[in-house]
Structure formats: structure tokens, C-alpha cells
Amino acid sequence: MLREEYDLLVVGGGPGGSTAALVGAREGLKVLLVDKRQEIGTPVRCAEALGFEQLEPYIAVDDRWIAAWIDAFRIVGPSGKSVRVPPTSPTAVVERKIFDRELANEAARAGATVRAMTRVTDVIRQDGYVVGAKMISLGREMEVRAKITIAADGAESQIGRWAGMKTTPRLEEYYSAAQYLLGGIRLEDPRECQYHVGNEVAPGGYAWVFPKGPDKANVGLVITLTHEKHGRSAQEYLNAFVERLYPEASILTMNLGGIPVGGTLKDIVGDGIMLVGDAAHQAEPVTGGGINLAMFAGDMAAKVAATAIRSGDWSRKKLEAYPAAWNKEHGRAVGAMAKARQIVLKFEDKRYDKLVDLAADLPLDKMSATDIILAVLRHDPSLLLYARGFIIPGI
């Protein structure tokens, strides 16, 4: 049975909620963790790849969600040159709907309640303050209050907007993406994830084959709303990559949706309300990736929660701990990168080949992002006029 009262809400029970209710239960908040779906976990809405480096503190690696361990990185480029990048920790393609779930199970674990199946309709407010929400939980109308919600509810997030914060990104900052997961094809390796780029593959953005055993792969690609809006959707340029590579592939699951990339938002924190993961647009921005930020968001949010009511104080003023956290941590990176998407959508594709091309000269597995770029910028110092304005992190 559900509490009244809480000192924490989470809603929304992917990677970045469930971390946050992980971590303040482990706070010793009381905590309650909502999410409407049916299953925690489904439908997936990405590509499943994520990096293992960061996540020793919330989750142990268990192979019942590793569905491919990742040896290498291959980018193709139009002409069909590549470059094989080596990860920069240890990586795999997982199966979010049980990564997901034993996410939110170690929350559990931690103290925290869980529920799926509850929807929330909309915020409570109260003197300025968001104090909780109303939901239906299990078909029964409920109001639970809380100290602080946190917002994790995905890039279609509606708890910002319902508190009053502006969330809705411009049509330029938004990816379109569309994946199937097909099985009965070949992976010439099924330990390499590929990201193909190219205005012919995936105008504003690029496909990807993510491999989830020798002979089944997540294939998606993300291309920029703007190019959607006045040409083909994403899911017919998927069509026309799939029907190349694959032509005889079945097609067992589909996801369409939406990524926010133009860089965090600018507001994640009001009284009593901060937004987490997707909810407030901290996706990388060129590859539109957010397990791993959203986790880190999570946690952040979660001890700031904690400071914040062990103080007695959760405004607004109060909660800027956590953007100021994030920036310092995240927040350059990201809006670099976001710079970065910018300065890509001008490439045409002889442009992306000479980049494929320097790559491959490139001692790349004893090299950090930023030794890449300043390589690539002295070997093709043209790219300045691309990136005006550009900052790269660390110089």
C-alpha cells in the first residue's frame, strides 16, 4: 500500500529515475519510485550500448542482461571507408528491459517503493512549491505528497511543464530515431558496434548496428526533425538502410521516438522539483547516447535531495546545488558537444570520408577525445570555419 507522504518522488523508472531513487534511499529518504508503463523497462528506446566504468556504485554487472560484449567501435563513411575506434571502457550491448528492472530493483533493495503501473495526471502545487502529485496507481486515484519530485520521465517529459519549467526544445535541437531489432542476419562481427554516417544514410544524424549475438542487431538510425519535416521520415530512411544491408532480415521489435540534443536545459531545478536524464535534455548530443549521464544525473540530484531536506530548505535556491554539480562534472562537455552537432550538420559527405580517412592514420586507442579533435584540426585546419565558436573541453 502506498504512503501519503514521501520525502522523495521519482517518476519515471529508467536508468536515471532509478538511480536517483537508488541512491536516496540509500540517503535514508523515504522514497517512492512510480512509473506508468507495465513492465520497467519496455518498450526500449535506444540502442542498448553502455559503458561499464561508472557503473560499479549503483549496479552489479550480471550476465542476464549482457546480450553482447563490444570490443570496437567501426565508423563507415559514405564511400564506404571505416575506421575501427576501440571503446574507452569496458562496453556491451545490453538488454535494457532487464537492465531496467533490476535497476529499479536494487532501489527496492535500498528501501525505496516502486510501483509500476501508476500514471500520473499532474503535479501538486502549493505556495509556489511543487509538494507531490496526483496519479492512478493500479486504477485507483490517488494524491501522494512529497518533499522534492524528481522528474525523470523521458525527452516527452510533461512534470517540468506541469511545474511551469520550459522544456520544449526548437525543432533543430530534436533527433527523430527509429530501430528495429532484426534477427536472421550475418554480423560479420558480432563483437563491433558500426555507426554509419552520410547525408544519403542519415541526413543530420547516422545509423548504427548494434550486435545482440552473432546473428541479431539493434539497427536504427537518428536524423534531424528539421530534415523530417520536409523530406522522409526517419523510419523510411531506416527502410532504405535495412533493405541495403539486410535485405532478407526479419523484423522482430520497432521503436520510433524522439531525442532532445541540443544540450541541457537551462532550467532543471525549480521549489521543490529538479529534472533527471532526458526529462532535462542531458543526452550527449552527437550520438543522442544518456545511460550513463542520466545515472550520474540521478545520483546527483539524489544527495542534493538529501542535503536539501536534512536542511529543512528545498527551494529552488537550495536545489541549484545540482545543476552547479552537473556543470562542473557534465555541463561543458556536453555543451561542446552540442557545438560540435552543430558544426556536423554543415558536413557534406566527402567531408565526413577525409575525417573517416585522417582517423584511420591516427593512433586512436592511445588517445583521448580531445587529442582526436586537435589531431583532426591540425590535419584539416579548414574544419575552423566549421566551428566557430566551438570550445573544446580540457584546452
Given for the second form:
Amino acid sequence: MLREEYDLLVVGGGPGGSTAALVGAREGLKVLLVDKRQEIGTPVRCAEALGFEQLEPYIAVDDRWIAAWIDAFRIVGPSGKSVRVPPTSPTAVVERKIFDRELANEAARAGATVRAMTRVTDVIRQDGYVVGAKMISLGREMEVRAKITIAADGAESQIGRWAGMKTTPRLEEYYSAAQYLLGGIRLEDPRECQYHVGNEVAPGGYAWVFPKGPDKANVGLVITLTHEKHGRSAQEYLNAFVERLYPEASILTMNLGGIPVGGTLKDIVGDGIMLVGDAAHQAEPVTGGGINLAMFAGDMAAKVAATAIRSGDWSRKKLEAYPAAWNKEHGRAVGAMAKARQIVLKFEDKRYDKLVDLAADLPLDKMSATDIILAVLRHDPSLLLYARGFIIPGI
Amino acid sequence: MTNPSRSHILIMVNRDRCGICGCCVPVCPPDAMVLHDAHLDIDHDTCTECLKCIPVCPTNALYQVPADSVLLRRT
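What would the structure be for the form predicted in complex with its partner chain, rather than the form predicted on its own?
Every chain and every other molecule in the complex is listed next, the one we just looked at coming first.
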């Protein structure tokens, strides 16, 4: 059996894991990044829209992984009426296959060791600490000892469970997702991302059309199971959506997956271990988008790991600096969105249409988020009833 | 072989439909979903038949059958 020793073991080569490995290596740690897949970046389980704000510390924008730049988002209500919303930061639909691989290479360039096709089979525990993991790397058994382990192993995270952390999402806080990459279609505006809402389209969720060029798009949807009354799967809703919008389309790729959207887990650190990204339920709860947030979390976790290792103490207490930083920067907003999601999910189709109608008349590009919320409430004060539990916690 | 003291039903996976996406893995309370590179296995000794996994599956690949209708080989 192979035995290796590192300061930091990162499990999972998605954006969160690669950023953690990159930042850890820059901090001077000896880092190993492992991914169970044969090819980092595949299979893609993502609609691939990415905001470019705060991306530059990690990776330079590269045309090889830009599929389409986006000028606007369009929200389409159940009646078909829609409203166009400008993006708040530069946004593109990317090729995750290439983006993820390049980000892992950035980690390698910074000094981390990267190993694909390396599946963790168990964590090694000693005196309550996670002290590394057993794995099968390129067909050989390997035992890795590490001072700190960062689990960035996605929604189906096993590492957190094996380390004794409570990671099971509740069904009402979980999106079931299906997506096709459609080809041979004609997009009206290949620089516009569309979101379709409505209980027939995607109960407890939404459908999207994200262009990847003039005649290709990621078309998918998420549903919440507790809002689905007909026993239909995400794929059945998707088939109906595609049949209605693009009956002539070819299916180039199918992607499936689940997204925990209940807001960040209560415990994301333990002695010698930290969870990052979907493994920590850090995705934005309404949209389910998680690339940027996972990268921020990876950065924070790696910096806390470096400080802890330099101080000679990587107990849970020391690592609590990571959730503290996360909650300050993003965790509270993510928690608020988790509550907002519960409100939005209760909307009837009529209300979605009313909101789309109202928003269509507002100069959205000249308004702040607060202005928009106030304008909406002036128009439809009954929304306050939905918002009670959101504004006054505990009700 | 199933646990006779408990099981009346078994959760099965239709491998022609399953996309091996792992969507069912985190929602399974006892961690009975075992995701391999090319297929999903269900550990029937661990499964508590809570049925949470069935609606979560994006392709309807999971279904239940009466336990006495299936002969399972212990591997």
C-alpha cells in the first residue's frame, strides 16, 4: 500500500475543491487534490451560468471556456408574459468541462498535487480527529495522512457523513434537476438567459434556457418534490417543456442531479475537517447556483486551514473561523434566500403573472433591490402575508 | 436475502433509466445508496424503505416491489 503525507487533503475537483487547493498551495501548504472521476469536469451537472465578479484571484478569463456572453436575464411567467432584467455583474455561460480542468490546473501550477480517478473509500480517524483518508488511486490502494481534510465532494458528499456530520437534506429543501444540452435550435436572442416559472412548468422550482451559442442551449429545470403532486419526475417535466419550446431540437447531452438548497449546514467543521460547496449546502437556495459561492468557501476554508496549521492547532474550535467568515460574508444572505425560497414556492401562477406584469413596467436597470421590493409591495400588499415569516423570524 | 423481521417491500433501480447522478445518495437517511462509476447499488440490509429516494430521482429509475416477489443473492 502506498502511503503519503500532506498538510491539506482536498476531496473533489469541482470549483470549490480546486479553489481550496489553489489557495492552500499559495499559502505554502503541501496539498493533495483528489477526484474520483476519470476526467475532472465531467460529467457536467450544472446549467453553467457564471458571474465574473471576484473571479480574477483564481483564474484568468479564457475564451476556451466561454460558450456565450450574457447581456440580460428574462423571467417568463406562466402566461408567457415576460420581463427583461439586466445582470448585475458580467455573466457568461461557460464550458464547465474546460473551466473545471483549468481551475484544477491553476491549483497544480500553484504547487498542489492533483490526482484524478482517485476514489476515497473511508476517512481515517484518530482521537476524534479526521487525520486523512483511504483511497484507490489509479487502481492502487493508498493511505493519505493529512493534518486537515477539506471535503468538497458535492451534493452526494460521503466524507462529511463518514466523519460523523449531519448532512442529509430534507426533501422540501432539495432540488431534483434534469437538463439537456439541446442542439439544432433557433434562439431568438443567444445573449439572453431565460428563467421560466410556474407550477405547470416546474412545481417548486423553475426551468431555464441558457444559450451556448446561436443554435445550442442548456435547457433544464429543477423541481421540489414536496410541491409536485402528480408523481412526475424532473425529466418528465423537462420533456414537456422541451416539446413545447423546441419540438425539433436534438439532444446532445443529458445531465441529472440533486441540489441541497436549505441554506448552509449547521456544522461544516470538525476536528481536522471542513466541508465546502454543495457538500456544505452552500448553493444559493432560489436559483440553486453554486459555482461562485463554492469558490469563495474554498478560499476561506484554505486560508483558515493555513492559519490553523501554522498555529499547530487544527481542532474544531480553531477551524470555526471558517464558518464564522462564511456566515459574515455569504452565509446570512444564503440563509435569507432559503427562507425567500419557501415563500416563492407557495406562489400560485396568478401571482407569478402579476409580479411579471408589474416588473415589466418598472425601470429595473435604474432601481436598487430595495426599491424593487418596495414597489412590488406597494402594488401588492398581500405579499406581506407571505413575507411574515421572512421579515419577522420565528413566525 | 432480506431481513425477514422488517422488509415488506424492496427498493429497486431500473438501470436502463438510472443516470448514475447520485441525486438519491444524500437524501437516503441510512446511506444505503452506493454509487459506483457505472451503476447504482442499493444495500437492502441498510435500507429502511422510507421511500424518500423514489420521488427525488430525476428519471423515475427507482421503484418499490413486494419483498417476497424477489429472490436476492447475497454477494
